[in-house]
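Heads up, the chain below is alone and in the form predicted alone; it's given as structure tokens.
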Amino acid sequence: MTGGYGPGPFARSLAWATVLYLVLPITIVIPVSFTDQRFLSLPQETLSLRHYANLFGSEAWLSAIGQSAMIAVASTLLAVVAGTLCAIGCWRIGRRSTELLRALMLLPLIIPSIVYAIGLYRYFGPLGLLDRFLGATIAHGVTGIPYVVITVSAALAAFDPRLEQAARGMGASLSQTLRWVILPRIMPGIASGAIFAFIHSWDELVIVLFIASRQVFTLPRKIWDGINENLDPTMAAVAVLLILFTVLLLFLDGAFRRRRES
């Protein structure tokens, strides 16, 4: 410690009874999703995986994954580069003006999810982009694009902008002061942004039940279907494989935050 005084037993037992609530309810998908019953509950006589087997031999199930992978790849793409450049727009011009710009990208976090999906309802209807994998790529896209801003523009704060100027005086043009000094400056920046935008998508439920139908089923949709039609203990083998993905993907985010800091 640097100086000051460390948390105490009080604060320490708090954040540890914090954490526990918060994690409890998620670890007791795990041994449900190990159980010999036709329903949702904890194993009674043994451990089975019949249900993990269910789930990667089900056309329904690896199609909704598929989809989701799909328009979670592409929506991250789209907020990566909207989001990177919107944050780097900002830094350059550096303006009172752009923190009003910073904080409308800031919109589809603060607007709740469902008045942004009957907004998307209403405008995507006469275009023709209902139930459409554009339309929820679009859509994800958009909502993804806060988070590349945040961490972007957390990147470029800390850039010597000293190195911007030494590239532009030894004759390097915009585009290539952008390509070989900004970019790979903040790249750890991207990546976490990207990471977050993926798992926004990824887990995105709301927006969903409101633009798409058929054409386009993702994996929370058809958890969300199943929920409602039977309690099919496949989807909760589907959502500790979720769990794992997300814990990986949080994992290369702090590796990349690591990277950023030193």
Contents of the next structure:
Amino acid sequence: MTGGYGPGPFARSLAWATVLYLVLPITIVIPVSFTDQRFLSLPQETLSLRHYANLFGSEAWLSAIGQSAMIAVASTLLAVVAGTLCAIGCWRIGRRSTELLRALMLLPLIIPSIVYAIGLYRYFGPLGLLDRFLGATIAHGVTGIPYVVITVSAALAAFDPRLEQAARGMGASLSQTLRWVILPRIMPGIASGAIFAFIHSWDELVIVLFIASRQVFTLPRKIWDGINENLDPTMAAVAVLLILFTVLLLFLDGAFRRRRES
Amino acid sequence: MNGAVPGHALTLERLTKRYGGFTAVVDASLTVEQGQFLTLLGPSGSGKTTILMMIAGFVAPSEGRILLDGRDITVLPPEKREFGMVFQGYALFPHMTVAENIAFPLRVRGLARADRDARVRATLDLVQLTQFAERRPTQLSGGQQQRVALARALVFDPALLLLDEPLSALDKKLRAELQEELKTLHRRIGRTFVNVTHDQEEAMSLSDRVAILNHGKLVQMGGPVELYERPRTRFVADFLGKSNMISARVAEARQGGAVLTAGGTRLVQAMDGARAGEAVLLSLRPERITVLTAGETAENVVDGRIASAAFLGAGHSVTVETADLGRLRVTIPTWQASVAPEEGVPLRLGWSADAAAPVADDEDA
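Could I see the form predicted in complex with the partner chain next, after the form predicted alone?
Time for the whole complex; same chain goes first.
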């Protein structure tokens, strides 16, 4: 990385153009959230915090945030436990058949979520899971598993298998080896997967549109309805908070990655 | 950890390991007596590590049995065997401190905290690492890491200590130092050690017994001196130090010896069961050949001319071209060489009848 030649002017401007292309649509909501108008627009005369005040004073918005947070936490838990065990199992068995299993676990990531949502709708109906906290948690948890499988598998690839042999040679049972040797070593990978699974649930809309209606009303759903029904700038305020929150999570993930590499 | 606890005897019976069509170990049988230091020595791919992994329980043998004090442990999983092991590269837990690493086997056994701490401290003392207890393994030098691995393998009073190339990651000087420590430790605790290495000097200096392996077969087992002086095959002679190979034929069998001919040269050789006319391969160590001065004689005498010479500090390594025996490598101690050996100088070489050892030719086996 050090002592190389810097990029040429063409590559440099292309890179910046890409950055702008990615970031501009996101940043546009920031001034909009400070608008003094009553509809989605850029500030006309002055900057105003009224939409933020509105957000924190609104029962409906706060309830949506609370529900989203609860579903995200519960589904993250589900995804982390299932994904970690799956990744460790595949790693331990290490045969070709486990490659197939691992590919299978990535399906929710590959299949369009609308297809997945239709399938869930068909199954959740008879099971009484439609419009239930449990239903949304299972749906988000299962679709969050791939993120955990990917990050934990990556952490395991860097895990020295002799550490496991050493632990067992010293008399450790499988569960002791798992708790004291394997899990602490792959913890940064698990944390990384948990963050992604959380973000996945936190901003998931398509599945929720299918399997929830009145009782379960998540934040993305609330924003969606808001855009459809009225152009309340409170949504921009919510969007800004979401961006800040996500950036925070990604920084956290970066910190875990650095720890894993050290 | 006191000297009164006896070591344990380990027996391998006709151990074989196959991986698909590849046979890693063939029919290996051997016994390590209580308190002995055995080294499995061989080039890479000789099956020595596979044997160690079968003893440890990480690899299941295809055939054969493993006995500890006469008890069959072939199917016992590694965590039930109570063997200490020092892995290649040590396999220390990077997320634990030195003390936590050493406490691990005790924690696994559910020892009370106070008891655990006392034994960790005693073991740290044993390997002289007391002041490093709270460090992480990555903050230690290679030699220190090796000692932590040793302490961790010994802290739970294992029945057997297994060492997988324990010194291979260290530089030459440190290796010699730790060899000495390992030897002292073995004497002090009286445990049975099984070591694996490809370094013949390490094997010779550490072990009571050495088992030499090649292509998955146990070629010869014995004390270091016996193996060096009386190799049974060409491979053993070549692998343990340097050796001159002399092809000859028995001209006349005598009591306890034979007269051999190699080209036009007659040699006398101490050996049993020689039959006239049969081909014999001799292994002759370079240091067993002496340079004869004018008037001196020996049981075997050969004339030659120096083809090349190299000065190695303690001695000169000289290659002598002879008419009938080809090139012979000779080591001349520096104090005996009155002038530096130079190319083209004629030399008369001599050796006694018991200097060489007849060996089987197994080079293409």
